[in-house]
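For reference, the chain that follows is the form predicted alone, supplied as structure tokens.
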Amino acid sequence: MSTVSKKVVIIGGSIAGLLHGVVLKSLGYDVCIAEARHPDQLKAQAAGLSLGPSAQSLMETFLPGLDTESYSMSTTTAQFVAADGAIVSENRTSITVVCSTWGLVFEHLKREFLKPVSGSGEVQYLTGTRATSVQDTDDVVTVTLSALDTELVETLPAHLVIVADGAYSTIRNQLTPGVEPKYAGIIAWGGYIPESRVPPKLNAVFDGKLLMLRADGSYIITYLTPGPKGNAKGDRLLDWVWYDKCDIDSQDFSETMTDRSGRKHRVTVPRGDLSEVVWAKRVERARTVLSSPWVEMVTTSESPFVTAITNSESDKAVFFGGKLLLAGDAFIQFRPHLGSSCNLPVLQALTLLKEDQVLSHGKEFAMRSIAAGQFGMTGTYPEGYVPLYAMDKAGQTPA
């Protein structure tokens, strides 16, 4: 079927939306991306970003001039260490994973999406524009957009709509009421230090290893990522994420999610906005339960942030006879313990509307992410669970 003059509206301009935008543009579709946040809010996105084989393949195919090593670093091994620095266990990753940052991947995808290419569709990238509703009207879906600054409302007809506006998706709630992210009882604390300040006892990160330490019912991981300008030696960063339990009804939770200006956040307190009192408490906990190199890494970090870990699952991705697709976190939100959040939107972008395949993949990795989190916290997997690295050793493949 010809794609000439076919119109696509993508609701949500983060990674999932841009992945679809780049692919659909290359197929000749005219694509409009509508993102509710402004550019400065998008730049506040936190933390590193892992790319599995499918994501790497997509980037190589649709961004052919981009050198993978310029924006990412390979991670080949996960190493658990004891408080005294002794290696408890070490396993090669079951798949090739590269570590990058949200900001670098976002900028590369957005630049490719906006770049004029002969034979590709026309594109727009709108910010400060929220989709408020969708309606199935004959051969198209009518999308209602509202400009947040001017309150201007407009409607766009689209032959295909990709809903990629995140775990708290307005449109998903319209289509499948009752699917809401659930708090997992875990807060992720994160930060980074320049590679020049990596404590010597953590130098294994320079060999492509992700280091993990379990401490007092929590666990912390650290790995090397490119700096803001890329992967040049000397500019790289040591990223860390510390997963710790926190009761949603506790005073600690309320205080942690309230930033330095007194604003309470639902999911993430962005880099630089943490309350000084909250950070002082985290520093004290680090000094109490972590060993010295990890304490040094955490307490000297720049621009720390916190995120309340949530997950959600929908049982249906395709609506309106194949004219609308829920994508990424708007469809299934993984917990972050496997670093696999890019897997789902990449698969969706490459296999548009193959709901059975996408649903199976999403359900499996949602389960695996929860199991990985349990192992990180407790040292044990759920009964009967087989981790991917063990399947790889046994010559099996995941379902």
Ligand SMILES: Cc1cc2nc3c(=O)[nH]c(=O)nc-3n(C[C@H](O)[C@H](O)[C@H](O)COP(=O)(O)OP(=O)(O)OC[C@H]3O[C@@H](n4cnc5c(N)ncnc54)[C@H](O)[C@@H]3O)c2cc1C
Given for the second form:
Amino acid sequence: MSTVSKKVVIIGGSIAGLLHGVVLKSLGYDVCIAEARHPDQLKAQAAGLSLGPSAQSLMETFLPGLDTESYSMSTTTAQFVAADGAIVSENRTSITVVCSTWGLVFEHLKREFLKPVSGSGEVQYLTGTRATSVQDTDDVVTVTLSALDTELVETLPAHLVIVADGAYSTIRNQLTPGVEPKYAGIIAWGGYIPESRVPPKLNAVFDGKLLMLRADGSYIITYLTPGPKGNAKGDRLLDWVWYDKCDIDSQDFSETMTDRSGRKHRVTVPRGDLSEVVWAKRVERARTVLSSPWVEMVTTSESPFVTAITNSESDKAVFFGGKLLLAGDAFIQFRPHLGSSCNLPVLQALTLLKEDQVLSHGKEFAMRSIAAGQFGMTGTYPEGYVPLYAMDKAGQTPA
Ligand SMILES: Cc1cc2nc3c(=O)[nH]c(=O)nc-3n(C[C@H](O)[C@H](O)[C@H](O)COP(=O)(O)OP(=O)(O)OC[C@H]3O[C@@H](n4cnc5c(N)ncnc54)[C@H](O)[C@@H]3O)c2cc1C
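Would you mind giving the form predicted together with the ligand, to go alongside the form predicted alone above?
Let's see the whole complex now, leading with the same chain.
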């Protein structure tokens, strides 16, 4: 292979970009990741991230020194609870549900990517660097990069380009215009409390399970994640995400997505930036529809954030005769109800160029994520739907 033919440029340095970076580096490619944001901007958005079986096995294979238990919590029990706190159903999940945090998975992948390993390719992780265009030029793809601070523009030739710049991918729009994330009519509110402050009544039912409380057409999922000091009992965090309907044309939506300094956000109002009025309304809603331990959990949470739930799908992942691949959310963005956002980029990183396989997996899980969200909020699945997977089965009575 010539020097040029071994070069890979990855656009976007979040989870999908890094997963591809770690795998391609180990295959001997020289890999340059270009990430538009600076590190502190990335951290502001991070919360819990669950890893499916393929993500766990990729981490075990490509990060061999890393013990899964050191960065995640696992459970095989899921429970649904009614608004008054009464247990509706409990079952064993069909897989072990592994909950970590976006920040921990990101840090471990980035460290592994940057670690010098003999026989592996050379690597670079550029921050504050935005890819502005890609061009198919004979044997290579030419990627144009722009440094956000200095406005310096450079072009890089690459044998392979992985486009992992997220659901609002500008590069995908250049290649296949018209694929846009659609708002699902749901806002996810997220927060956490230290394990030591979990209300005793909640602790009694929770007991380390995946716990879902359904109330007034909304649901809250709670789960443990490692805390800043690690994942020993007492050091962990109780993370929660509350999915609630919100009409995009309502004043409520526009108010919620406007942060405390008056800035309007398209998708996420980061931790610590929610306006006081918006949070006061959420506390009021919690007091109206949730039972008391959940009210305490929500109202005493630190740094809540909100994200408007969107999903999008491209029908095509491979461009420029196999020299450019769309990956992760830039290809298909799932709704988050199954916690399966990592599965698709993992499958893609392990099966580079197998478009049919990733397309059918992506479409199936996009549909399953929507069905699981409907079940969470209403207690019923779409007609004819057969649940298959972990949280998807959470509401079923055990046989
Ligand atoms: C900061 C952050 C925190 C997140 N936290 C969580 C979480 O806690 N839990 C969870 O389940 N999911 C989280 N997600 C979403 C999750 O990462 C994705 O749904 C999934 O892992 C697939 O990610 P992705 O890498 O395809 O896309 P994304 O995670 O959206 O990453 C896309 C990346 O591309 C960068 N980018 C965009 N345009 C360009 C460009 N032109 N040039 C260079 N770079 C560009 C963005 O800055 C971003 O870092 C988070 C995403 C981000 C960006």
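Residue numbers count along the first chain shown, from 1. Heads up, when I say rigid core I mean the largest set of C-alphas that superpose within 1.5 Å between the two forms. The shown structure was predicted, so the numbers you read here are calculated from the model rather than taken from an experiment.
Relative to the superposed rigid core, the position of the CA of residue 156 differs between the two forms by less than 2 Å.
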